[in-house]
Amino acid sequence: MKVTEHIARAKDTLISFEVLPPLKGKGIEALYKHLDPLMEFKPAFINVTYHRSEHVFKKRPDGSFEKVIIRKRPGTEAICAAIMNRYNVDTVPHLICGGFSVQETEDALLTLSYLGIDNVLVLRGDPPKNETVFEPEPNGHRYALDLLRQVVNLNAGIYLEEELKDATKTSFCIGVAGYPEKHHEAPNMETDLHFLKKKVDEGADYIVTQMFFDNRKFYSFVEKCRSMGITVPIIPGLKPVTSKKQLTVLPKTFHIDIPPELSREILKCKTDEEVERIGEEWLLEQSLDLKKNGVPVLHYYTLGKPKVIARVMKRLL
């Protein structure tokens, strides 16, 4: 079922989770162990992230270095199918521009369609590690909008091979990312929202936001979207703070603010276990407030902390 269909049929705020594919060598049981504690809360869908190839340099016996391409978390399409098979829940694979040509993207989309997956979240993706500027692959997409257009075309039966006649149409529900605190590469919020609206105008069916820790910023973002004529569902993305280190890592990595009230409480903590309890309480209060205000879905970035999310769910639902 499509994300938008879940939302249309829901009588209350839905729950969804986001997970990483297992690291190469870990096996899928590592993912099941992560998800098992969360499935009692009946998520409407589960997002699975997509990861580009990385370049690493391995030292040769002669002292020189060899450039090697690796993917640390491969198999998103298969992971989605495995989750659907094990838990009977819909999945939303991420699609990214970085590391993939347009032909590889089309092949991935067709694989997803053959597997019965009818949702995708379209993202540009980040630059490779140790690089500050995003550069597309040869014959790849530079912007998420271009990737969105490819999915829209495939939904219309338009393939890269133009000579294909009466080609089967796909039927993907397309999500895109929104940034309540502005994408860090956008010069201002107005410009950021302009391109978000362009994505919606060209076929995006819903928006899921970057994590945030101040609900007022989410409500302001939604209000600005609505004033621009963006009417699709807007899903808030949420994550707990679970260590003191994250006070610097999260703002640096995701370009978001930590509210002063939250940072003050965390700085009083002597252990990460204490921080985890503070983060859990903050996430619960965020969730209760958002639910009270009628958001369509509460989307949790579970990355590495499913037990914290599970404790919040037990108190929320």
Ligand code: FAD
Second form
Amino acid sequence: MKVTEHIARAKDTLISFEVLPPLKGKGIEALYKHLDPLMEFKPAFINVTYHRSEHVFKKRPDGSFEKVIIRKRPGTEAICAAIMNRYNVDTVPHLICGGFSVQETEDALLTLSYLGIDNVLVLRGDPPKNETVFEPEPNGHRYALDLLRQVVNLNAGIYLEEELKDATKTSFCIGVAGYPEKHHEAPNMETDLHFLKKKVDEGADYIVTQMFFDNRKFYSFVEKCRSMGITVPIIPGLKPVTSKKQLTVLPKTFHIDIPPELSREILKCKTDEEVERIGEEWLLEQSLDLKKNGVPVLHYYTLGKPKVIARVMKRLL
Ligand code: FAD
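Next up, can you give the form predicted together with ligand FAD of this protein, since the form predicted on its own came first?
All chains and molecules follow, beginning with the one already shown.
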């Protein structure tokens, strides 16, 4: 079922989780072990992230280096199908522009459609780890908006091969990303929101946000979106802080702020177990407040910390 159908039918705030495909070599059992304890909370859907290839340098016996391309977390489409099969739950694969040609994207979309997957979250992706500027593939998309247009076209039966007549239409519900604290490359919030609105005007069915730790930033973002005529559901993305290291890693990686009330408490902690308890309380307070304010879905980035999320769910639901 589509994310928007889940939202339309819901009587209360829904729950959703986000997971990463397993690292190559780890097998799918580790992912099941991660998800098993979360399924009792009946998520409406589960997102699975998408990962581009990376360049790594391997040392040859003669001491020189060889540049090789590896994809550490392949298989998003198959992981979605496996999750659906095991748990009978809807999935939302992420699709990115970075590292993929338009033809590869079309093939991925068709695979998803054959697997009975009704949703996609379309994203641009970040530059590879050792590069600072995003560059599209020679025959790839530059912005999430361009990828969105490809999905909208496929939903209308328009494939890349124009000579395909009466081609089957796909029927994807399309999500896009939004940034309550602004996307770091955007010159200002106004410009970022202008492009977000363009994604919605051209067919996005809902928005899911980057993580944030101050609900006021989310409410202000929603208010700005609504005032410029964005009417689609806006789903808050949430994550617990579980280690002291994250005080610097999260702002650096995701370009978000940790509120002083939270960072002060974390700095007082002597161990990461103490940080985890603070992070859990903070996430619960955020969730309760968002639920009280009627958000359609609480979307949790579970990455490596399913136990914390499970404890928050037990106290929230
Ligand atoms: P876009 O919407 O393309 O925006 C990128 C930048 O360009 C913004 O600054 C925007 O203001 C600007 N812009 C947009 N359109 C235009 C235009 N037409 N002309 C000029 N400027 C424009 N990354 C992954 O690699 N895999 C994932 O699975 C993944 N999942 C994510 C899930 C969520 C909920 C979020 C919030 C992010 C996720 N990301 C993921 C990270 C995401 O790929 C990065 O944040 C990326 O830098 C931007 O993606 P976007 O889709 O928001 O890009």
